[in-house]
Structure formats: structure tokens, C-alpha cells
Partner chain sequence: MATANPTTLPDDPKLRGDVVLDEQTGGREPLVRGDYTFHDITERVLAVNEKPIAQTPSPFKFGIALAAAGFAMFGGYVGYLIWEGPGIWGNNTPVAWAWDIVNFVFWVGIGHAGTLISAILYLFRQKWRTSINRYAEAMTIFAVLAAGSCVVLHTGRVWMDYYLFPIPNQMGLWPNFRSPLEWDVFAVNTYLTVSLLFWFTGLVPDFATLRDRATVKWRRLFYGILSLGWRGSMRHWVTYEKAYQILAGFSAPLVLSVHTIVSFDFAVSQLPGWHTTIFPPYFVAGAIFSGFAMVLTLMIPAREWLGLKDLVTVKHIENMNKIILVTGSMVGYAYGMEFFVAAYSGNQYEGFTFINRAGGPYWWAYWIMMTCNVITPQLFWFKKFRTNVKLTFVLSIFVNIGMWFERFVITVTSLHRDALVSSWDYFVPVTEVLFLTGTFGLFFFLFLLFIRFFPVMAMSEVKGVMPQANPHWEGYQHGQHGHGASGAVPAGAVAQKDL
Amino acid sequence: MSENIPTWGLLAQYEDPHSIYQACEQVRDAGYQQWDACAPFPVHGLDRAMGVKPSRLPWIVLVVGLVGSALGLWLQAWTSGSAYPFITGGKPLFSLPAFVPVWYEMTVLASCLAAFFGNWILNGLPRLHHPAFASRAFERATDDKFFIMIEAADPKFDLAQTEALLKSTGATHVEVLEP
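Structure block, one chain, the form predicted on its own:
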């Protein structure tokens, strides 16, 4: 391969879940940081084999849900108690049981929006193009093949050494991805 061709990274193909699991452990142990694994179905423990840290998404959903809950309750209390005080049937201005349905729905709405948009933001979506999409082999990532992609931006990336590592992990096909 010519050295003047820009390289995004390497793509390695594996045949079964067991082989990609072991390959992920070896790539993780080799010290690579900017890489990913793709599988046609969830592989139990693959995130652990990759050394992936737990997601921040549950905390984002919790905080935004609590903020939405507080804002929903505050809005109802403010409108019925301060902005538009209107006593109906002798009920108090701040009637918590009457506020529960809207309060609950505001909590659910805020949490759902946080989960949806937080997932997109944390995953860098929408991404309409990825260098792997140009690979004919990668088309089978949604069918029956497993893949590891190591980016050239990784500090440990050396084309020859990284390719040798991927082949030593049992990859059946290794190719260079161009940006």
C-alpha cells in the first residue's frame, strides 16, 4: 500500500461471537483507545471485553427527569396559588393530589426527551457517513459477521503493527479504511 493514501483506520472481520469477544480483549489489552466493535446482535459481555466505561445516560435522564418534575410541580403551584388564585369548591390553592397527573407526566416527558436526545448526543448522531460504509465486507455487519475498527487517530496506531495484531487475533479479513 502506498503511504500517501490517507488512512482512517483498519477494519477486521470475525466469524463468530466468541472470536470477536477474544479479539476485543486482546485489542483492549494492547492499549488501543479509539476503536469499536460491531456485531449483528448483542454479544453478552462485549462492552466489558472492550473496557467500555458505564454510560452517563442514566444519570442524565435522572437529573433531567427530576428537573422536569420540579418544574412541573412548581408551575402548577405557582399558577394556582399565585398567578391565578381561584378557590373552587373550598379546595386549597395548593392541592397536591390535583397536581399529580400533570406532575407525573412532566417527569416522564422530561425523562424521555433526555433519553432520546442524550443518546443522540453521546453517540455523536446523526452521522450520515462513516468510512466503514464504503467497505463491501462491512455490509454483512447487520447479517452474520463481526467487526473491529481501529482508528488511525489512536496514539498506538501503526499501520503494520495494528494490522499484524488484528490478524493475530483471528481476523478472517483485514482492510484499510479511507476517510
The other form holds:
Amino acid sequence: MSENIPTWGLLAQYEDPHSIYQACEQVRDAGYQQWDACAPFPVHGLDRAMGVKPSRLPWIVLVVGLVGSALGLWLQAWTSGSAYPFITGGKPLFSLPAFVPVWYEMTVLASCLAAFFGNWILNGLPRLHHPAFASRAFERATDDKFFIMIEAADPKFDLAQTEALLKSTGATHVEVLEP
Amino acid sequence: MATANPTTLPDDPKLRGDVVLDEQTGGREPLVRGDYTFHDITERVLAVNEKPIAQTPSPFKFGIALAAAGFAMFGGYVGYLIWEGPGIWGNNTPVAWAWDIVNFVFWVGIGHAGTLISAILYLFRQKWRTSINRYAEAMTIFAVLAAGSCVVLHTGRVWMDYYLFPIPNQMGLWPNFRSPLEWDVFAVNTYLTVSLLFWFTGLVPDFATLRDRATVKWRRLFYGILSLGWRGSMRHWVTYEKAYQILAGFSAPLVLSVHTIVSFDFAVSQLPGWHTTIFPPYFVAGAIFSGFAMVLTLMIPAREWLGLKDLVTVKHIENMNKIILVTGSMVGYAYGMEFFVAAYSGNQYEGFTFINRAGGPYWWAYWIMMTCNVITPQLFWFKKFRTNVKLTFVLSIFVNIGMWFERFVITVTSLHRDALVSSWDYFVPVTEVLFLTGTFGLFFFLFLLFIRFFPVMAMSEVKGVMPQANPHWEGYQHGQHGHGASGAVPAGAVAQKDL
Amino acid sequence: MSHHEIQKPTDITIPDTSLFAKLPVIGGVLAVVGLGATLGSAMGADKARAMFSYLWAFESVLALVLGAFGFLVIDITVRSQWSIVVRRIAETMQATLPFFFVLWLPIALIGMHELYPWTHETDAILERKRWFLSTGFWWGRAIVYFVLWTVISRFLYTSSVKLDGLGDNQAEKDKIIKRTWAVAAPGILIYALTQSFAAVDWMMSLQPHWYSTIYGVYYFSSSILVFFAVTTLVSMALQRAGVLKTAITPEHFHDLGKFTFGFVIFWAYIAFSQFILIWYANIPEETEFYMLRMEGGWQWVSYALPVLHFALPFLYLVSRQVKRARWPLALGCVWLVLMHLLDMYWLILPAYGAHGGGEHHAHLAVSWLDFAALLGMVGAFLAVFGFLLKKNKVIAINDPRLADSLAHENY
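Form predicted together with its partner chain structure, per the form predicted on its own context:
Time for the whole complex; same chain goes first.
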């Protein structure tokens, strides 16, 4: 592998959850920051083995949910009580019990939209191209193989040393990814 | 030892999903029968999706042609309906609500099992859901679409339907938020939206699998766009799982609220037979009941034809039968409670309504309902019947019939005896049969397309509950890689945990 | 999840020095004093008030015990694994059910006339209800409930205790466990029917004109909620007393907290469903129930319940951190127990002084008798509960699913 070819990073393949779990612990302990693991399903505990922080998504959902909730109640109070005041069923213009269902649905709708879009935005998706997609081996990442990729942008990245580290963790295949 | 050809059933009968295993007092039965690798799961689940269009199996072509005919007929009927108006139904005072509403409640009820399986079983850590949730979610969405078409059309002047939404307009009118029918608009739309989001979120990793295995360009493009560029990054999985959890957390109460609000359509009135306080939980139980029945009706043939018997085992069917038994009994409790309270109340109108229900002109509808919903599901008290796949199939259809009649009983029999004796009338359907058949056409058409092009099982989730998915699985100490332990049953899943 | 490093707990019997060992004595004294004072007053001029206090205390504590019973039959039927470490607590709670027959007797023998207007009043509506609301039938039904409760609760308790001594005798263990499976499933049906009709008989008929089909479910929601809250508290107290220190982990508290949280929502859902339907339809036979609770000070309780019994605990318990932390979770559970008492108070007490069907005079007035009755009733429960808890192991140590429960992790 020559240093002259532009390198995006290294991709290492593992055969099962057990070996990638141990490999991730070693990569994390070696002090790498800009790296990732790919698996066909969320491997239980792998996020901790990698040292990934918990997601910020719940906070986004909370804020958007509260806004949606307030909007839902305000919409009903304003339209029924002020914009178009009209008595129906002998109920007061502002009848809180009757507003609960729509209030509730608006809260749920806003929260779920936040969870859905927040998920993709935080993950930087959709992103239809990625350097790893150039690898033939990586096609199994959504099937039954497990991968670690370490980016060249990582301050600790050194092609030879990083490759040695990955090989020592039990990788069955290591390749260079181009940008 | 993996099976040589992963698309055929294993030779060992114990590995086939139809053999009933003895229940252990400790541990649990494996969710996936057979000694499979992760790759085998992919192959098996995608076998149907990856067939070239030209090689679509003929029963499938026949099914989709039939459904398409039903759907086309529905289109024609809807045209006729919009042209002539809802007068082409037999609805008339006092039975102003009939099959339109019956079909709506029927379909929206069926639409509840999907989100229930996805959300509530997820929250209760019922891992067996992974084999059936995708299926059930798809069913939910198509059932809600069928339900939606009933309500959209029953307004008569469908081009005025936008007034149901809070859209500013030149007349300064706003919807009446004190009306349960308006609550319904919000509930059903929210439910449809959230179910779609939930379904799609679950599908993304599986679309990525289809993309990565695509051999022709249109597939790579089609699934590539649908998968949003998913690459299985663990950093993504962390947020993804959180999002899934949050969606599940919101969907569970949402599912309850939707049918609760549907029940409010009836129960906020003063009509005996409609106005009773148990309606909300009773409708929810009934919805889950009918939804599970529909999942079984669809899944039993599908697992046979798609060769997925070892992924959807008889244990899954038994579990669903248990839920049918529980929810069927809840519905029975509610029928009983309504009768009891009608008698207990000392209110003659209540009393008359219920006696008329069971013994009046519509006695037959009532007894069909009772037989199919309360009596026959009681067979599921016995393991022998619960694990009998053919019987389950028959009984699941009974439940579908029974639940349609439940809505008929509630809607029509409560209305046909008005408070004014001179307006008593008997309701006769005119062309509604076409309406109901048409919604079935719509439902099955979409459903068969789904089976053909989308993964029917949440592969990433099924893989996640296999014993070797756990990085600390005992098998790894013995040098096995990616396989279950050899033998009839993966050892890690059922072995008694000795202390 | 690696099971190998998890050991079976050894701190499984209550030490003689702990407060739990003294519960029979402490509870007994409380019961004699509290119930003695209440029933003593029931012999005098305050008879009606004393009996209402007594009924409130009885129903509040019975809700806990029935909640334990309901939880247990469901938990066994769904073959739950996570709950094994706390299941013995539920088993012991529901094992006190037979004893509640004794506690129920004063309601039937002393207070029936004061509590239930249908025993002596009459009008056109009550005449049509006579087939159900008659003293003989009412007694008969109660006997049926208690017989069923006694038989099933004793069976479930003794079966579980029997397992403790069986060691590795797998065949015998399987036999016993499969028998409990066979009883628990129909037990759910029996539980659902008996607790609903008991709620109708003893609480709904306090206002005999009023009816609501959801009433049984309402009582269920309250009772299962208080069960989860109290079980959490008992688990924590047991750990302080030096037992199950490692067996019950934050994972189990997290689950107990989730159930508590879930049933806070369920309670609100049921309560709201009943309210909105009656409020919306506005039929006089039904609004009577809420009218009574919207005057004489009761309106403040009616306004407080949705906020204090639902909104606050909801916002508090929604947090994962709270459910996994000892003191914050304990605080939430104590609060919910208090709210349960308020909820039951609101269900029962407004009927006091509202007899006759005509003019209602319901005034919110707390009496010392309420405290006496509650202390006595709780004491009586704790005495039996503490006695049984001390007598046997506090965990089903031989349950085949114990290992899974000990290793339980949330995701």
C-alpha cells in the first residue's frame, strides 16, 4: 500500500458479533476517535464497547412534542373560543374535556415526526454515497458480516500501524478505502 | 451444520416450525427453528423479493389479479357513489349509519394489531414479535387506508372533505373541535402517519440489504433510494434504536387512543346501546382481537407458501392464539357487563335495547357475533387447539366475521328501534356488498404487492434475537462462529441456566 | 448477558432483628387500636361516619391485595422472567386475601344499613334493581368472591413455597409449576369477574341509582397501580432490612417503575373515559355521580385528581433516571400510594350524607376516624403480611426462571 494514493480510511471485516465486540474494545482503548463499526443488526452492548455517547434524540422529541402539544391546544381554544365562537351540544366555548383528544393526538404527532426526522438528521441520512460502498466486501455489512472503519482524518491514524492494529484484532480482511 | 440449501425446509422434522415443542418451566423456546446463520436468514426472507419479475410464482399472479379486479371494481363503485351520492346505500332514517360506518370501524380495528405487535409487544420485550411485526405493520397501513376510504366517501360530497381539516378559508369557518367526528379525523390521520413512519423506519435496514444484494440496476436504484444510504453504522444504530423506542412508546398509547376515539363516535351520544362508559377499553380490546385474527388469517397461508415455517413457528401462532383468547374474553366481559348494567340500571330503555339486540329482528347478527367472538375462541384454552394450525386458520376467519358483525350489531340494531315507535324500521343493504368487497380488493392488492417487493420479515430484528447475536453467547467459548449449536434446538436458547 | 458470574442470593430470610420481623406485633397493635376505635365509634352516634371510614380503609387496602392477586395470575400466565425476584412479595401480599373476609364482616354485619341506601330505601328505580341489590344475594355473592379468592390465593402461595424445599428435584418442580400454570390462566377470568362485581357490590351501590359499565375496570386500574407502587417500596424496605441486597437490581426497579408509570397512564385513561362520556352525554341518571363530587368542597378533590394523580406523576416518572434511582423512585411511589388513598376517598366518601336520592348534602370533612380506620387496616394487613414474609423465604429461590430474572437487563 503506497502512501501516495489518497486514503479515506481503512475497512476491516469480522465474522461474528463476538470478534467485532472485542475488536471495538481494542480500537477504543487504542484512542481512536473518528471510527465506526457497521453491523447488520444492533449488536447488544457494542455501543458501550465503542464508547458511543447516548443519543440526544429524546431531548429533541421532548421540545418538539411540547411545542406540538401547545399548538394543538391553542388551535382548538382559539378557533372554538375566539375565531369562530359557536355553541354546540350545550357545551361551553372553551370545553377542555372535549379538547383532550385532539390535544393528545397533536402531541403524539409532533413527537413522532420529531423522532422520525430527528433520527435521520442526527445520523446524517439520507446519504446515498459513502466511501465504504466502493468495497465489494462491504456489501455483506447489511447481511451477515461486521466491519470496523477507521478514518484517515483521525489524528492517531497511521496506515501501517492502524492496519497492524486491525489485523491483530482478528480481522479476516482489511482494505483501504478511497474517498 | 447449516442446511445445504437455505431455501428449502430442513430434513429434521423438529426443525420445521410445525412441530409443537414441550414447554419448559425454565428458559424459553427458540424463536427461530433450525440451525441458521445470519446469512441463511437473509436468503430465506428475501427469496420471494429477489425473484425476477418474470418468475413471479403463478399463485401469486393469480392472487394479485383477483385483488386487482376487486380494486378496479371498487374504483368503479366509488365513481358511481360519487356520481349518485350515498343514496345508493340502503341507509335511511332511523338507520342513518350502516355499512359505511360498520366497514370503517371494522377496518380501523384490524389496523390495530400491527402497531400493537410493533409497539406494545416491543415495550413488553416480547421478542417473538420480530417474526411477525413487519407483516402486521403493513397490514395496519393498508387496513387504515381501507378504513379511510370508507369515511372519506361516507360524507357524500367528497369534494368538500377538506372542511374537516383546520384550513383557513374565505368563510372564516373552523371545524367543530367539540365533535367526536372531528376527533376521529385527527386520530385516524395521526395513526396513519405514525404507522407509516414506524413501518418505514423498521424497513430501512432491510431495504439496505436488498440494495446491497441487488443484481439489476433498477433494484439497486429503487432500494438504494428507499434505504436512504443506510450502512449499518453502529453510531447510527444507537440513535435509530432510540428513535424506534420513542416511536414505540408513543404508538402504544396512540393505538389505544385511536379506537377509543372511534368508540367516542358512538358513546358520547345518548342512544342506549351506544352510550356506555366501557366503550373505550372494550373497543380497544375488540380492535386488537380482530387485528390479531387478521394477522393469522394472512400469515398462515403466507408462511406455507413462502416457506417460512421455521421462522414463523407454531409457537408464534400459539402466542397469537393466546392473545386472541385474552382479548376475546375481554370483549366477552364487555358484552356481559353491558347486559348486566342494562339490567342493573333499572332503566327501561337500556333494558329494551339489549333484549331487542339478542331477541329482536337482528337476533341473528347478535348470535353470529357471540358465537364467533366469544364462544369459539374459548377452544384456545386448550394447547391442542392453540397449536392446530388449520383450526387456527378457520377460527381466525370466524373472528373476522364476528368482529364485522359486532360493529353491525352496535351500529344498526341500536338505531333501528328509534325512540319514536312510528319510525321503527328494518335496514336492508342495497349495494353495500360491493363496497365491502371493494375494500377487500384494495387491501389485498396492496398487501400482495408488499409481499412481493418488501421484506416480509424484519431481518435485522430476527437476526438480533438469535442466540449467536449476543457477543457473549456461550457458543463463542466453544469456537463456533455465527452458527447456532448443532442439534435440534440452539442450546443457548432453551438450556436451563444452571446456577 | 453472561450468566456465569451471577450467584443465587443467600440473604433470603428476614433477620430476627429487623423491623419486618416485628411487623406482626406492630401491625397487630395498630389493628387493635385503629380498628377498635373505628368500630367502637360505629357502636355510637357516629356510626355512619365511622363505617364510611372503615369501608374506605378496607377498599383501599383490599385494592392492593387484589392488585397483587391479579398481577400474580397474569405474571404466571405470561411466563414472565424478569419478575421472579419480586414475585414472592406479590405472592405473600395476595396470600392475605382470606384474612380480608374477617375484615369485611363488619361492613356486612354492622354498617350495611348505614352504607347502602338500597337496603332500606325504595323508589321506582330501586324496585327495578331489587333482583340484584337485595341483602341475601349481596351476601351470597360476597361469599362466592371470598371462597374463590381464598382457594386460588392459597393454592398459588403454597405451590410457590413448596418449590423452595425441592432443590434439584426437577420432575417434582415441573409438576408443581405446570399445575400453577393451569390454575393461573382461568384465575385471570375469575379475578376479572370477582373484582369487578365486588367493586359494584361494595362501592358502586353506595349511590344505588348510578351505574357505569367501566366501574370494574376503574377499580382494577387503581388496584394494580397501588400494587406496583407498594411492591417497589416493599422491595426497597426489604433491602434496607438486609435481604435481597444483590438480587433486586436497578433493572428490576426500572421495570417496576415502568409498570407504575404505565398504570398511571392507564388509570388516567379509564378515569377520563368514564368522565368524558358522562359529561358529554349529560344524562341525569349518570351525571349524579359527578354532581355529588362537584360540591361541598369535593370539587377541589375532583380538580386535584387529574393533576396530582396523573399529570405530576406522569411528568416525574417519565424519566429513566428517576425510575432507576432509589430515592426518587421511592418518592414517586409514596406519592402514588397517597394519591390512591385520595382516589378511593373520592370514590367512597361523597356518598356519606347523600342518601335519599333527593337533596344531596355532601361535604368534604376529614374525620379522625379516617386516620384510625386506615392505620388499623394497614396494621392488620401488615401483621399478616409480615408474619408470612418472615415464615418463608422472601424470594422463590428454586424457581427455574430465577437465573434469568437475576440476570435481567432492560434495553
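What we label the rigid core is the largest C-alpha set whose atoms superpose within 1.5 Å from one form to the other. Numbering follows the first chain given and starts at 1. From a predicted model like this one, the values you see are computed outputs, not experimental measurements.
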Large Cα shift (2 Å or above) at Pro97 between these two forms, core-fitted: no
Cα shift between these two forms at Thr88, which is computed once both forms share a superposed rigid core (Å): 3.3
